[in-house]
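What follows is one chain in structure tokens, specifically the form predicted on its own.
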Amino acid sequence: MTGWVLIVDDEEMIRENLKAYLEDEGLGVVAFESVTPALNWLRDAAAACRVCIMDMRLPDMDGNSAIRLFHQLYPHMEFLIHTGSSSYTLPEDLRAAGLEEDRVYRKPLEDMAPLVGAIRMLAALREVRP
């Protein structure tokens, strides 16, 4: 797989742990607590990244709204959903942005695994498309 799997997640904890775990599965992974450095990272590196691993509760926006701008400014990458909220169901618009329940991953994630195979499924369709 070539290119970044990004990470947005503000508990210190969860973020390091799956950036962890998924360098260990061969990924190149770069992690923020927040919107705003994630997007400043991505001026640099859009091109480079395919993946966007979203957590809904952020300090400076919440995860939707992320999706959406992220979508917009960099139609070419992939959202997997990843949240405490045991309630939380995909809005439409996010719906009709490509994204389905089988994209929304509930922590604490006891296995990884459907999540890396997740990754490199999206990848892979992204490496393909234009």
Given for the second form:
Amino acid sequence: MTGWVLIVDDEEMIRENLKAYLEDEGLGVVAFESVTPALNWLRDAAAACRVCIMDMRLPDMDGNSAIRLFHQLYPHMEFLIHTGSSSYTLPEDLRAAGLEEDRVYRKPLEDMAPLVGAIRMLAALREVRP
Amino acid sequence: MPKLGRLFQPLYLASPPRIRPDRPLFQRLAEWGALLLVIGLSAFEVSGAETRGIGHGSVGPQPVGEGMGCAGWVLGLVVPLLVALFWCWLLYRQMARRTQQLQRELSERRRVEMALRESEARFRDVTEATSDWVWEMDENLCFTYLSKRFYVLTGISPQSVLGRARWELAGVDVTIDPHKWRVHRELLEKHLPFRDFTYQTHLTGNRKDGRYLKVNGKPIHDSQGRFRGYRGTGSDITEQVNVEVALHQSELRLRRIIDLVPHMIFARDRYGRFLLANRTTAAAYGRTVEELVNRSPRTIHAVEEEVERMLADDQEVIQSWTSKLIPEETFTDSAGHVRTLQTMKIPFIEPGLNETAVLSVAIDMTEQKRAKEEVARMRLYLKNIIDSMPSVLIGVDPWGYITVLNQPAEHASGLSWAAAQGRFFGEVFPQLENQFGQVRQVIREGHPIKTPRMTLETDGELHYADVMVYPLMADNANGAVIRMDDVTARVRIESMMVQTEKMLSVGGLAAGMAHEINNPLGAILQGSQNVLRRIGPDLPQNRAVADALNIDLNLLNRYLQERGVLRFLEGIREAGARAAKIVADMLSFSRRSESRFAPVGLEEMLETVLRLAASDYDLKKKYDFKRISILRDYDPALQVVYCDKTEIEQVILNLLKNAAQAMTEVNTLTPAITLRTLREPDNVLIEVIDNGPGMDDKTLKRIFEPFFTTKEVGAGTGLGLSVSYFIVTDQHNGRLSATSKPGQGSCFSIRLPLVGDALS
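Follow the form predicted on its own with the form predicted in complex with the partner chain, if you could.
Below: every chain and molecule of the assembly, starting with the one above.
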């Protein structure tokens, strides 16, 4: 099992479409429009959540800070970045936390299949590395 | 009587020469009578003396005694008679002897006298007949005698001469040249002879003022050797002097004239010696005229070839007896300056030598030649200036007829200046025919008229030209010049720059709103994908929901297909994808920081791009990239290039896509793309060469313009190459160029500056 996939995105249709596709792929998905409810949900379900898809521009906190926070609280979690910003570059400290350029997905995604591939791979990684 | 005459002849002959035989007869008779009386008295006295007893044969007269007797008287009468007779006889004998002697002497005298008279007459004749005269001076050096000739010749009257000294006759001359006169006077005072003393008389009131006289003189001494004066001859040499003076003046004048002439005038004999040379000639040889004369240029001229050539010319003129004009010859003067002379050589007979000689007149053409050359050089230089001007220049007269074309104008018209001259400019340059009105206006008003960016059509192609018509400024040159600059390329670049600027601002704008656009685009694209997936019959979740709702998914699918819903959905997806692509391309126009620049392994990068191309959705689906053979021509000297890797990858990928697309469109039989790298002195060259359909010039000129596309509508954004151009030129400070010919493929060249350790 891959556990829950956490989606944080303020754009409802993006959130819904991702959720729909991933669910069709048989993945368990929870989606929030901002960081705070996601943190609330994680307090109980963090152990069952392996992968988080994080938007950058969010109403209550920017994506980078959220990743730092989540990573600090729940080091077992892996992150994928899904951003609409053209000028986004990966901060150095996130690279240090194991994020690479290939974890960055730019909107609009024509095909969500690669994203699914990445999620499965990261979940499998967590399986091996408890 | 004759006897008596004979008897007394010796007496008068012995008398002083003043008593002449031709004196009157009565005078002679009286003399004779006196003589007889003397003789009678003498006889009487002799007889008296003898009576007194003194009887001896003495001849001398005796004193008469006072007392005589009768006998004595008789005796005294007879004896004295006898004595007288005896005396007479004696006397007679004595006289006869004497007479004979005298007669001999007389005849001798007469002969001498005759000779003297003849000589005198001859002398007089000669004196009077010749131009010379005779003069005499006394011991005080004053004239005592001058023959008539002197007066006739000089017109001086005797009273103004006789009794005066010579220096008094030549007062003025004496003051003019006192030394000459002092010497002369000293000579005379020393009583020495002199010859050919020349002086000038200046007697006041003399009609022949200023006669030149030449005198010779010799002192006279009497038998005792005492100085008695001078005697000599004189002649009038005024004419001779005047002729000499005139000759001298004439020669001086000629000399002065030839010296004044600024050309070289000289004459040489057949041996090459100078007979004559003017000052200019002498100066050219660095000599004085005197130094030049009688010398050959061989001895004074440094340049041997010149000497030999000049003398050979002289010889030719002498031998042929014809003048020769040498239009140009070189002559190195004494200062070493090479001059150009134009020389005329004329043969003539030298009067002194009676031989042919050559008169030469040489005109220094150096300055003229230099001026001429300067003019020619200047003309060439000016022509060069107008020819080198990149603008088309057409000079026209007020009627529009061509006077001048520069080289670009010749090139533009296809006509040479000579061929176009005199033709109406509108005929030679039909595209400018409408400018004739401007030509006239410009000449009338004197102000230039500019027409920027005039559109011209040449060979069916559109050109832009800046045309300027301006009037000619020179005083008499009425006309105008039409200047035309082809600014087509500049206009294109400008318009491209304008476009690029526009794109940059669009890029900036796009970057700002990309997030806002990308989210809805994401919704569209992801939504389309989900819709398509969820209406399909394959997904188990779909089937579960369909079963629960009692819907036949296969039927539904058929319905959606038949109503075109699926195609519409696919259209939405594609449209969304294209919009996303445009936004991405526009974002490429925004300037980025150099922080992304890094040394990149060139070959590695190219291989990555080739892999990307092979896996590219479009290339895979539409253009069949695998059919294209890829040729690699990598320069081993190149290892690393300093660039923004993703950007350059994007550029190369774009070029590969374009090539593949072009080759697919025309179904190139053996499509091939060559990737070539080459190290240039300052650049890294990356070339993408295909063997596709190529492009014509018109297309080639516009391919980098934004939104210019050869692809059918919808196939491309029209931004690909302009983005590439922007990335290479603007962001990498490199160059992107293309060469192509229809049917011969295309070659795109990316040049990136070679930085630092690109070779290592």
